[in-house]
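Shown next as structure tokens: one chain only, the form predicted on its own.
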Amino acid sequence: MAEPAKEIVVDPGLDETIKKLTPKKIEDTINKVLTKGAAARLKVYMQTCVHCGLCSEACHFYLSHDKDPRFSPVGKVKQTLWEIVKRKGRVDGEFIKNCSRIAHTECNVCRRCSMYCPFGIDMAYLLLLVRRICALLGVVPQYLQDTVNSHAVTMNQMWVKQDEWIDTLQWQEEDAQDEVKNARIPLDKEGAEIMYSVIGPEPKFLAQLLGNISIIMTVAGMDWTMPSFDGWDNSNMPMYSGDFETMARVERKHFEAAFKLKVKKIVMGECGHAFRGAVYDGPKWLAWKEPPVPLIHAVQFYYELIRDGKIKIARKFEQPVTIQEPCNIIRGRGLGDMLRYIMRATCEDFRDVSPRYEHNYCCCAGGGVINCGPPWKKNRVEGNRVKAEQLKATGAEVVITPCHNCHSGIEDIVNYYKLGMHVKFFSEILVDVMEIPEELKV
């Protein structure tokens, strides 16, 4: 069961860090996590699982590897956590390295498998527990750890400095004014209705999305703002590396920005994992029952704008389109109907996927897996052959992905399997088809 992946991947975050481990450090760290961090929940899950394997058919890694049991959810737990518990933490560095490889690069913690477990065991929780152990031991894929380090130092994922952030917003505000009169990206406006937050890759690689939201907010007549200071990045890679202390700092800073601006709610851009961090995992770690400021995802925001007539559609997008459903907002939040509403409102030829809604497959990029970087890319795309087959079956020419991880992951799958499709965010479609009022036309 514990054979390595088909190809050996060189990753200093795993290969070099284990050289610093001692048997005592490994055993002490593991037992601290098992007794103080997990305790009753782990015991219940371990004693409840009857090893039936019904979770296997739910996993895209398992299906895409011709049903190799090593890639089944229960197989991954057996190769890692079960052995850790059985040996009471008396494992060596090579074993920890293998645990990190499995937990960080072969599981998206998407929770599809939990729906197929007859007892509802949260397999993602068990693999996240393995990540937690690996993170405390410092054995984390190098690229993923770099994003965590950036969060810890700069409070954003991409080492973006404050002046770079502000410059990018001003640049995109100017670009938006080429499309719509009076388009603004208002900074630090106290008492605004909405604080709009994004993830680090937007100012770094996808700045046009900031221009898009300026156009959308202006046409819809929204009272909104963005912070010029730390707290603008709502992404949270420490949540996925297992560094929960840094995860909590990032989430606290995000909500502190909203408090400082005295906004009524937060609207976050098209990102699934950021939503999970801000609504579920972050508040839970901070002992908050709910997010302290109301927060909605972009899909719900666009749904409300179109439903309420604040955005009118001038013409529909004509190319055949389909969707990728981000696990953290569809399976995790139930936004599947809202997503289909905005798709049908804006697209002439929407082709649904199968399976769909909460049963849809993960993109295989989420859960921090894509952040493990180029060394693991081939493993990642080969671990989601079923997604390529699913998208190809729709006959669509465009895939809409209202999530950054989904967007990048699906692009890789489209290119690797030569599907001949384009990948877009929903805001790109909306800006293209919405009606610009006469008084705002340039």
The other form holds:
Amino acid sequence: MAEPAKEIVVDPGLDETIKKLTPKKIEDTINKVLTKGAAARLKVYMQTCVHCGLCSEACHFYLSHDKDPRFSPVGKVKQTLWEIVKRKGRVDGEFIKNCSRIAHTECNVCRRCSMYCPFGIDMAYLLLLVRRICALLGVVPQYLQDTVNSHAVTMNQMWVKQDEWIDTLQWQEEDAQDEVKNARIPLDKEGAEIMYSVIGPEPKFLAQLLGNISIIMTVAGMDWTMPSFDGWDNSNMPMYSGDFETMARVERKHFEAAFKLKVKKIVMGECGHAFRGAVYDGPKWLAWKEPPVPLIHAVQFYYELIRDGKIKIARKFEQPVTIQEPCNIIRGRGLGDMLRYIMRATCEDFRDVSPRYEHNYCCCAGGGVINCGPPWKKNRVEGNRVKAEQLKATGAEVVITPCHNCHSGIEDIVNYYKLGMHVKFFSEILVDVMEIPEELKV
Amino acid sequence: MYEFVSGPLVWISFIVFIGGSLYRLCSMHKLAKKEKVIYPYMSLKYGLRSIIHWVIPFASTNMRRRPLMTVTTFAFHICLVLTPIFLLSHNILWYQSWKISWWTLPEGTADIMTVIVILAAFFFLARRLVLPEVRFVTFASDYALLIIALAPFLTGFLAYHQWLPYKTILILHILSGELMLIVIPFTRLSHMLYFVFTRAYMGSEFGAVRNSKDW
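Could you switch over to the form predicted in complex with the partner chain, since the one displayed so far is the form predicted on its own?
First the chain shown before, then all remaining chains and molecules of the complex.
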């Protein structure tokens, strides 16, 4: 089949780094990863896959590219890992660059495909192995690597310094006090019930979300706190670049903050990948079967607040709304019913999507793909035409995305495909519709 | 020739098949222990839940999306496994050698089942040739494995109906059956051995860790 020429994306993270590679370094790194890092799963998956192609239609990249086989899950594994194994690691820099393009920018490791494989082969795991190889060779899209460097140096994703962090919290606390009397963001309160953690981009450019949580916590009468020190950021980009050592440092720091504050549980903001890192990938790498501190996602937290009557709904949101279900909390944690519960409790006209729950399409931004930055944006939005079509079919005017990656990804799709929708976090709806008790009214 | 392929070579192929399978399963177990995260996550309940969902036709979303493939693949695998075990003439051989025998399929039924395997194999071949997403990931070895699986049934069918020189076809039939047994543990045909384990692991992750369904 004639393959249409691909647009060449310039990314120094790939183009420059491969110049430093030697055949020996590539071969040694690959063999180290394939023999020491991976073992049973890689071997068994390679031996079990019968090349049937049944996983293809699981992938939004494949569907959005008119079923181009290069974008099917097994197609991506074929172009990367199969070749690497077949050639026993004797591949060149250009090949590694291609691997990074495929694994870092054309797969969201959303794991939809593992539900379509008759054998349950975890293709996301295989592509993460490819990312691991690329990361150890230093071949990672530059923007993604920058967030990883930020994590490694500052323990947060956005180079936020401690004084800026505290300053932002205090500024948002003041803002919240305009809405609700006595609204607080208690810092370093030892023995609090809840530690609330967020991702780096919140203080950096979505600070109003911190104000929102202050309003919600105050109205619900929660005993909560946020750390003023490192460990407040629960996001984890090294998990997606393949730098698992840094991933582990970040996860450990997050939990250590909770230990230091002696809290009973962690509530995480509306982010899917952060939740995945804390509940799944992080503990796995650190050899903990479960997270060492009980930990829930914002969707579950809001569900509990509304269910238990701690937050009452004054009036319902009127515009027609639909949802984007983040892979890492729906397919990754089964929160689909709770998400629908809070949607129906707060919105007049909730329009469900199809396919839904575990089978919903990925936002195409998660898995570190959006973090690969502007050079790869076109590739990303074109890779998710199916999502645009799916959202359009609901006829909704607002899309609720309880995840930061989904949020930005869906915003890009909304603009590119001219869907005329607004994208909101759930907390934005909640502060809008909830009842503020008389004594807290300003 | 006939004596050799129906005597020592049968022994060799069964020994290689059983021994090789045990070896592959043991080495998988050893590697899985090394990988540390495999066994702690395994859950009997969710592993079985997943296996059961994937051995029932149309129980998973993807099976419902592709009805023709689902019917074909189930028919193929069921007939491929059951026909040789319950075939009357194979049973007679077991009885002649070891004085053991069990229930057998009526000859007409066995004949139909053989035809099903043959037709399904051609369906798979056509899929590989026609569907771009399958052709893209097809190696020469995929065709070879398909031929290896098809050969004993094609030759068995010809031998039963005695359409070509019987003796030659019979020898080819036995040889191809032995070849299939021998290669199972060492090729992708080992999905026969691994199916339950890969399924159980994914089922455990989806059920116990992710609180969701994998079908």
